[in-house]
Every structure is written in structure tokens, then in C-alpha cells.
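This document starts with one chain, in the form predicted on its own, laid out as C-alpha cells.
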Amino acid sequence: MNIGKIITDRRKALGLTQQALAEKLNISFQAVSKWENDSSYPDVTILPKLAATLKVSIDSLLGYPSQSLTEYDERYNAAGYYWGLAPNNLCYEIMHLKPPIKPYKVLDIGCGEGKDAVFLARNGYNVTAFDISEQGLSKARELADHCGVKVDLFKADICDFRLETDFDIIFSSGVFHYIPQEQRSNVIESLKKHTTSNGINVINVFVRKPFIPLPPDIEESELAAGDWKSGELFMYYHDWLFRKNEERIFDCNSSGVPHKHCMDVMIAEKY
């Protein structure tokens, strides 16, 4: 285990001094430098913390690959950007919603190669952005450059990751359905409970229907976190206020072989 060289790591990335980051945790700086010179190991009870605090998951943390990764990986190794560089429609209601006459803070969960979160960075934003591939987050880190825009980039997994500070924007497309059934309270409550008043939340979650077939290229991450009912999204942001709140369903091509995806799509304000 090699957790005391990723702590290490991770601290110096972030600037942090071990004094710090015991600040952040409440513990002693003492113990800090035991566990990056391996005398000792965090306790599991604040591993969630200490990932979240590192900007890392549990998994990376503990120096495991993450299950999800190795696929986007590929497709993000590739030539030229795997999505495309067109920002997601929904930017562009984040920008009729929230006007950037200020530098409203956004956070991009799940980037990807960071063709949102440069695109609204470009646009005036404070843009703070995570993915679980590597590759993704340094073809973002490319392109961020190329634009001379500034993003803050980490490498994390929604299903472990919790935040520390408030964003006035909470974006996500394409990456709820890989939270377990078991955990989507918990994340959804900390997005809500780290939005600024009168900020939004911004999602879109594919949602089964008996109708549709599974799509030739789910993961098998995806079918172990289980299917999303419809209408399940909206009702975990019941007492905010939803400026749009729609299922659709489209044609897809992203295997090479066409297929059909329902989803349904929020922009909930929080009062």
C-alpha cells in the first residue's frame, strides 16, 4: 500500500502543508507525516474525509484503479475529442439562467475531456471540474490551454467524492447513472446542501424503459448500479424549484451501432 506517497502527492498538488491539511481534518500535523513516511495509516472512519479534503477517491486513495476507469481511458486516448467540441445544449440554458455578470462559481461533475467546462470557463465562469479518467482530465488540461482559460481540474469518482465548499452552479451530464441505488440520496443531499441560495443544479440521468433495449455498449458498472426509474431524479429535488424538468428519448450512434436512450433532464433552483 502506497497511500503515504499519494497523500504526499496529493498535499503538494494542492499546495497544502501537512499542518494544513491536519487543519482540515482536526487532527495533528504529527500524524500527517506518519502516514506520508508510513509509521502509521489513516483510520477508515476519516478516509472519506481525507479523499474528499485530497480531492481524490477512496479507491485512488488506497492506490486501487478505479473499476470505470479503463474504458474511458480508451476512448479518451484516441485522436481528436471523443464528444466533440460543441458544448452540451445545457450550457447554454445555464447562460440564459445565470448570466455570467459575475464569475459565478460552477462545478463540471464527471468533465470528461472538458469541452463543457472550458466552454463555460471561456464564458466567464469560475469553472472547478472532476473526472474518474486520467485521460480525459489531461486532454481537458489541453484544451483548457489552448483557450487560455483557467479550470480546475481533479482526478475523483462521484460516488465517493463530497464537497467542501459552495457552488452557485452544480452541473453533471452523463454520469448519474453510474451512482448505486444505495447511494444516490447521500451524493444528491451534499450537491444540494453545497448549492448557494438561488443557485441551480443542472443534470441529466439516462432512465430505463421496458420499451427500449439495453444499449449495446453498457458497462457492466452501469447495470451493477442499477436502473433509474422515471421521474426518480426529479423527486430527490422536490422542494426546489424546477426550471425545466423533461424525459426525452434519442437516437444514439455511439458504438457504431444505432440505438435508442431515454433520459430525463433537470434545472432545479434552490430557494
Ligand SMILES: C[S@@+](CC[C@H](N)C(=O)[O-])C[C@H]1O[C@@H](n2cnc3c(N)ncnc32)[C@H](O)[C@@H]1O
Contents of the next structure:
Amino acid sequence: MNIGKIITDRRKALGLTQQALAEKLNISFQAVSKWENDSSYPDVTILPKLAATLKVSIDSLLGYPSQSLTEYDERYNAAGYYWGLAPNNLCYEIMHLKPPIKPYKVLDIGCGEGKDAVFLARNGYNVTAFDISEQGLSKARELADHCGVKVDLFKADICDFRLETDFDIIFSSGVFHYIPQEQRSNVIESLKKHTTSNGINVINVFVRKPFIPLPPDIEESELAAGDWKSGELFMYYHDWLFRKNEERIFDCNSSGVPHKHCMDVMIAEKY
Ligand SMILES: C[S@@+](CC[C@H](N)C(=O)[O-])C[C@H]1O[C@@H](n2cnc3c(N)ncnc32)[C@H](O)[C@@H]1O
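Show the same protein again, this time as the form predicted together with this ligand rather than the form predicted on its own.
Full complex below, order starting with the chain above.
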């Protein structure tokens, strides 16, 4: 597929005219028209903004599938819900700290098959969620439809997607270990910047411990991203108020081989 067609399809899917897209990008509508007719390509400097506006990753915009896509697509292709349907305990902590007395805006990053995003939407939150796996998103859409709630779901890569609007609650479970070391600071700065005052970031991440062997089913993309060190996540939030920062070791049987993981769990408030 060519870039022009991808831009056209995404623009139309979002209900934008060429003029509306051009205004968001501060360029002329003729420029958009030329991209869509394949008579010119977007300049590389505008790609991050174009991808964010069209709610896709830069990879997808250029027509490249991502490595993680296939890893998770395969799991999500199977019948049933790979991660089950029970919400993460952190969702209850969110409800305790920010009860849905008003339609708080929530962003779920790496929402998988949508169990947490849909749970929060059912409880009155205004939920946006993205994942890199189209298959996961399609299950999440089905789940939202089944439960009769609206969740704004779209495909994006956390590494190159940049927020344009603010959220009261940014949530991400089991995803940050895919962010390469050199991109962590930028990604997290953007999340912090786009959190409303007194908003919270609720994040967990696997951390490496010398006394815990590597999990048998560790993925290439996780290895490539580099280890997270104990407390590294907390350091990025040193200037926020910690509502929770803890480290836990737990048993896992994900590949049929019993093993252990260590995870840092954080709820930080923009104070
Ligand atoms: C361990 S699963 C967690 C899913 C969900 N948060 C949950 O707890 O049920 C990790 C998720 O991260 C997604 N993912 C992996 N790399 C990603 C990336 N670069 N950007 C966005 N999502 C990504 C995967 O597709 C997968 O759905």
C-alpha cells in the first residue's frame, strides 16, 4: 500500500476533510492533496505530527508492520480472551483515587484485548485506548460493543505516538518493557506533560533482577528494548507525588514452564 492511500484512508476514517487535516498540521490543503495523489511525500519532519493526528504509528503510516504486531496478533487470534476478562487490580485503585464522579478522561496504553479499558468505560470513565496489535483492538471493539460502552480505540506504537490532548488518568499495564532505553525519557515526558493537574499515571513494568532467571518465553522485542532497572520508572516521576510505588515478585506459568517475574508498580500524581 502506498503512503498516499494510507493517509487518505486514515483521514476518512477519522471523518476529516483534506482542509481539516491541513489545518491541524498548519499546512495548505494542496499539500495534503498532493500526498494523497502520490505527487509528493510528506517531509520527514512532519511525520510524527502527521502520524499522531491520524492516530497511527509512523511505521504503519509508511506501510511497515511492527515486530511486536505478529507476536501478539498470534496470541489474540486464538478463541477467548488471552488475558481473561477480569480487570487489573489497579483499575480498582484508580476508582478509589479518582471515583468517576465526573467523566474523567482515561488513556489505556497497550490495551490488548481491552478488558481494563472496557471495565473503566462501564464504570463511567471516558476511555481512549491504543495498542500495536490490530487483532487485540478488534477483540477490544467486540468487547466494548458487547458491553454497550464506547471506547475510542486505535492502533499506535507507544514509541512514536505523541499525545495531543490531555488525560486525567494514564494507565498502562505490561507494556513499558517494550520501550527501548533511549526512548523512555521522551515517551514518559510526553505522558507527564499531557496529564491534567492532579491527574495520575498508573503504570507497571517488568524489572530485571540478577537472582531471577530470564523468563523462558521472553520476546525478542523485550530483549531488544533493554532491561528496566529497579526503581527506574519511579525516577522518571521523581517530581510527582507517589500514591503507590512498590516492587513485587510473582509466579508465572505463561509458557507452561513455571517461572518468576519482578515488577515495579506505580501510581503517581501530578501535584
Ligand atoms: C502483556 S500485554 C498487556 C495487555 C493489556 N495491557 C492487559 O494488561 O491485558 C502487552 C500489550 O502491549 C502491546 N504492545 C507491545 N508493544 C507495543 C507498542 N510498541 N505500542 C503499543 N502497544 C504495544 C501488545 O500488543 C500487547 O497487547
